[in-house]
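Single chain ahead, written as C-alpha cells, the form predicted alone.
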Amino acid sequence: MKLLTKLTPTATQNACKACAPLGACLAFRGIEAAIPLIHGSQGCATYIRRYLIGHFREPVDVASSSFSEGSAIFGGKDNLFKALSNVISQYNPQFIGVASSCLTETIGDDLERLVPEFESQLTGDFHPALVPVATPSYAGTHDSGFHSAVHSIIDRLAIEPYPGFGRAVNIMPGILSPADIRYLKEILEDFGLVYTMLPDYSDTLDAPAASTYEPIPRGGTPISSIASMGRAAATLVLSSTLSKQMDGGALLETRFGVPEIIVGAPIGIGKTDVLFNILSDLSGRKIPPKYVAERGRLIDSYVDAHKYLFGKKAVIYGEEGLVIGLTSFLAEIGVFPVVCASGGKGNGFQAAIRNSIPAGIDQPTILEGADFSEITAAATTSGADFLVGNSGGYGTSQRLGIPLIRVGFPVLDRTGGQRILHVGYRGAQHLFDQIVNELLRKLQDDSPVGYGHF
C-alpha cells in the first residue's frame, strides 16, 4: 500500500492577499482629482470599496464597467466605454485608471488597445487623463496590482523631456498608511527637498471631517508633478522586490536616466539610518537636529526594554517589502523571526529575508505564495510568541493564544488603520512601544496574581 507522506492543498484557505485591482485602486486614490474605475462587474468594485472603507474609514468611490452575461461573452467594449463617459459627466475628474479585473482579462479585453480607442473619440479642450492597468488576482496580489498601476501611471504621464538634474527627487513609497506618507514628506522638507511622492494618498484617505460629502476629496499627486519626474536628481523606491513590470524607478532610469536608489521599507534604526544618509547626501544638508533626538529617545527605549523582548519569537507575514522591513527591525530589537511569510512570491523575496538575519542567528522559515492555513501550521511549531501582520492573521493569533500586533494593510478589525506609523525613527518608537506593551498584558493576563511590576 502506498502511503501518502505530504498532503497537497486542492484550495487557497483564507490568502494572505487581496486582489491586484484593489491595490491598483489604492495607488489610483494617491492621484489628485482621480477616480477609479474597475473593467469587470460590480460585484469586483463592491469588494474592493469594501476593504478600503474597512481599512481607512472613509468614503471610497470605485466605478465599474458592470459586467452582464452578454458582454461576458462579446466583450465588454461598450460597457467601458459607458462606463468612461458617465465617470467624465459625473464626476469631471482630471484623471480616471481604469484597472482590468480576472474575467475582463480571460475574455481578452486589451485595456491598452480600448482605452487610447476611447480617447480618440473625447472631443472639446480638455479631458481627464486615462491610465489602464492589466491586473489579474490570478497572477498577482494587491501588492503587485500596486505597483503594477505606479509603474503604467509614469509610463502614460511622466512625458516631460530631460534637460538637466534639478533638485527635485521623486519618492515611492508603496503600500504604507497616510501617516507613513505624512511623516516621510515632514522629512523630506525638513531636509529642504522639493519631491514628487507617488502616489499620495495621505489627505484622499485620511482626510478631515467634512460638512459635505465630497465625491473627489482633495489632496494626491498633481499630475504636473508627475509629468515632471523625469527631471528629478534621483528616485528612491521604499520597495525591495520590485520586477521591472512594476518598477516606476527603473523605467524613469531607462527612460529619462533619472539615478534609481532602492532604498526598502525604512523600518528601525539600521534601514532609517540608510535613508537620512541618503537624503543628506542628496540635499547637502545634515540631519535635522530633531531627528536626532528622535533616534537617540528610540535607543533609550531599546535599552529600558530590552529585557521583555530579547529571545522572543515572532510570526511575521503581509506584503514582501513590509515583511522584510520588520524582519530586520524585529531582529534589531533581539527579536527572533521564526516564519516569514507572503501571499506573494518571487523577486528575491527568499534572499532579502535571509540578508536581514544577522549572522548566528538561525534562519526562519519562509513561505512564498502562502495562505493562512500553511502561516498557521508553520507557526503552531515554531513556538513563536506573537505575530506581526494584518487582520488576516487573527484566527491563526486565537487557535495558538498568542498576541497579534496589527500592522500594513488591510486592518479591518481595529480603528485606526490609517495611522499607523511603521517607517523612520518614529514608527520603530511606536511599533516597538506597541509590541512591548503587547507582550506585558499577555504577561498580565496569563499571571494567576495579576498585576505586578516587571
Contents of the next structure:
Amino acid sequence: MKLLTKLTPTATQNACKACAPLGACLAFRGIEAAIPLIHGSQGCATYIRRYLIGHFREPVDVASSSFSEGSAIFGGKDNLFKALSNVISQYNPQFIGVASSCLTETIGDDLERLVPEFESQLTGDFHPALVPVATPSYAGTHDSGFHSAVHSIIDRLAIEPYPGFGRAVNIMPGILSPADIRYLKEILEDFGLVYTMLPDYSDTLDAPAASTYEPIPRGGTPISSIASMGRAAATLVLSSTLSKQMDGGALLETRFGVPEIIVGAPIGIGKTDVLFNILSDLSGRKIPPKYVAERGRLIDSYVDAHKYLFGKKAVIYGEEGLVIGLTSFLAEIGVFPVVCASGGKGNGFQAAIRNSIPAGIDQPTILEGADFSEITAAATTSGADFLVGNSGGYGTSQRLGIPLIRVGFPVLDRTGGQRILHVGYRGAQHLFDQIVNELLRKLQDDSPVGYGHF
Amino acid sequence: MEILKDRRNQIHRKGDEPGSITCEKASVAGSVSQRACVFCGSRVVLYPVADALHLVHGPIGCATYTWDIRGALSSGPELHRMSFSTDLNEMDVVYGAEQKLYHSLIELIDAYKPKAAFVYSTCIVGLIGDDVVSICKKVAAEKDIPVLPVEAPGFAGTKKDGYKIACDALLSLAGTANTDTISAKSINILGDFNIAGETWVIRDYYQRMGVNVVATVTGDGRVNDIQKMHGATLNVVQCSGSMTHLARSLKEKYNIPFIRVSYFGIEDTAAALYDVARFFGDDSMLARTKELVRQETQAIMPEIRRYARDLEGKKAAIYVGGAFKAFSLVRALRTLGMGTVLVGTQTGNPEDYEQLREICDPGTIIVDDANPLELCSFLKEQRCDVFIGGVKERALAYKLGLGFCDHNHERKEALAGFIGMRNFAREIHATIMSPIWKFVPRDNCEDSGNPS
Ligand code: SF4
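What's the form predicted together with its partner chain like, now that we've got the form predicted alone?
Complete assembly follows, chain above in first position.
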C-alpha cells in the first residue's frame, strides 16, 4: 500500500470513526433486558452487529425495520410498527431503543411522533419502554450517537420529580470497555455509594459462558434506576466534550437540580485522583486502602521504568474523550504526545487537549474530523515512537514500523478488546506496563545483539 | 422458542411434511436477520479488484464497516484494502453532493492512479437525487479510465440484487481490451474471491492442467484482465449466487458457455477440474488432470484420515450465504465421517433447497434467512458439535459452547482446493477436539448465566 498523504479535504480515506446509529446501539445494549432496533434498511443493522461482534466477541442482536423500496417512498411507519411488534413477541424485552438511520431521517420519518403512536396502540398490562433517538448517519460519529442515546434515555425515563438528597450518584462512563465499567462499579461500591451507571454493558457485552443462550443477556442499567436518576446527589460525567443535546448530566441538572460534575475520562494518576477525591467527598469516606495501595504500586512502576519512556513521542487517536484522557496520562509519564486526533470534532476538543499538556512540553498537532490518511501523514513527520488507539491504526503502525498499543474501540484484530482496562489506577497500570514492554520489545527486535536484561 | 408466523414456511425438517420451502423473500421486519444489504452484495463482489478505486458515496458507516474486512489477497496492488468515502454530512444531504463526489474522484484518481473506479451509491444518495451516472461519465472522460457507477442503495432489494448490480458493472468493463493473444484453451475463473489466497490455489491447478486463465473474477482481480475476459473460451463459475448473472450475460453477449463448479472438498474440487478438462475434449489434458488429482489427494489423505478417526460420528450445523457452498460442505463433512443436522442459507432459491433436501440425512433442519433466535434453538435441539458459518454466527456458537469454523468471506484460512480440504479438516478437528469444551457448561456452579 502506498503512503497516504491528505490532499484536499474532500474524500475520507480510512475513517477514524463509525456512524451514529452504531453508538446508539452500543448505549442501548447497556440497559437491562434491552434490544436495539435500527429504523432503516437491513444492511446497517447487520454491519453494525458485525462490527460490535468483532470487538466484543459476543452475540449482539440488533433488530432492523428492514426497509424496502416501497417504504423508502411511502414512509416507514408500517415497517417500524411491524418490527416493534415482532421484536416484542420474539424477545419480550423491557426496553427497545429505536435509532434512526440516514435513510429514515432523509425521508422524514419522525420517530418522536411514530414511537408514541405505536405505544398508544399497545394493549395489555406490560409493555417495554420505548426510547427513540435521532441518529442520522450523516451527522456526528458513533461517539455522538452514543451520547445522544444516553440523553434520550434520560429524557424519556428519568421521571422522579423531586430534587437531590441521599448519597446515590449517577455516573455516565461514555464509551469505555466492559472491564472499565466493572472496575468503576467496584470503586463506587468500595466507597459505599449507591449509584446508577448509565449505560452499563459490563455484563451484557462481556457475558460469562453459560449453559443456555439467552438472546437478552443479564445485566444492564435497570429501568427503575434510570427512573430515579433525578433524585441523585450528583451526576458524574466521564466525558468532557459533550454538546448540550448530548449531555444527559446537564439535562438532569436543569430538570431536577442534580448537580453535574464533569470529570473527564479518569486515565492516569492525575485524573484518577480527581475522581477519587470527588467520590470521597460524595460518600464522606476516606479513599479505601486498596486503592491507596494500587496507586502506590503504580507510582513504584512509574519509577522503575521512567527512563524507557521519557521523551518518547506518541500519536493518540480515537473518540474525543478517550484521546483527552490518554493525552494527559502519557504526558504524566514523560511521553510527549505529538499528534492527538479524533474522527469527531468540536465541543472543546482542541482546548481540552491543550490543557492536558503541562508547560515545558511542545503542543501536539491536534486533528479534528481526521481520517487515517491525515493521521498517518502527521505521524510520519512527527517522528513518533508509538501509536495509541484502536485497530484502525494498524496500517499506519505497519507502514511506520512502530508499535501500536491497542486501546478503546474497536479492537478487531486482537482478542480481549472488551477486557482492556483504561481507567483508574489499575487501568493506568495496565496501559503503562503494556507501553513500556512494547518499547522494550522494539529495542530488542531492532538490536543486532539483543538484550537479555533491561 | 416461538417462530415468527411470517417465517414458518422458511423452515423445513427433512422427513416431515412435503411441500417446498419458502425463500427469496425480503427479511421480516424486526427479525434479526443475518443478511446484509444491496450495497453489501455489490461491495463483496467487486471488493477484490485490487487495482481499482472503490469509493463509497454516502455517509461514513457503510465505508467504515467494509474497510479491509475480508481476506481477499492481491499478488500486486492493494488499493482495494483502503476505505474511501465521500462521508456525506448534513449539508450534502440538503444541497446534494455531486460536486463533492466529483472532487473526491478527481483527487483520489490523481493520487492513486487506479486502472478504474467503482462508485457505490448507498441508501440516501438515491433519495437526494445525485446524478451519479453523469458524474462518473464526466470523470471517466477527464481522466481516461473507466469510472463505473454501482447504484446499490441498501433498501432496493436484497444482497442478491447487489450481486447483479456488481455483475453489470463488470460486464461493462468486458469487451474493452484486445484479446488476440488468448489461446483457445482458456477460461475465466468466476466467483472466487481469493480469500486467504484461494484463487492462487485454483489457478495453479488449471495451469498444471494446461488451461490458460484469462481473468480471475474477482479474486486477485485486475481491471485489464476483466476488460479482456470476453476472449476466454469457457467461464467456470464457483460462487453461483454472485456470478451466475455475469456468466449468463457473457453467454448472451459473447456466446461463452459456462459451467458451475465448487472447489470445496475433495470430490467437488476433482469434479470441477474434470469438468473443465472434459469440456476441452483434450485427452492429454484429462490425463494431466487425473495425475494432478491423484497427487494432490495422496498428499492430503493420510492427515485427513487421522482427523477422521477422531471426528467419526460428530455432528455439524451449516449456515452460509449461498447454497452451492452448503452442498459442498455436506459432502466434505462426510469425508470426515461427520453428519450434518442443520443447514441454512441467506439466499438460497427453490431448486437449491430441493437439492439440499435430497442430499441431507433425514431429520436435518433446512432453513432460509434464519435469525439468531432460531439458529440457537436448532443448534441446541440438534446437539451439534460444530457450527460452520460467518463471524456473526461465531459469537453464537461460542456462547453455546460449540466448536466453530468460519466459512465466510472473512475467514483467514484457505479452504478451497485439495489443500483447502486439508485446512478445513485441520480446523474442524482443532475446534472439536480442543480440551476447553469440558469446562462449558458448568452445571454444578451457582447460576452465573442469564435470566429466563
Ligand atoms: S443499508 Fe444503506 S446505509 Fe446501511 S449499510 Fe447498507 S447501504 Fe449503507
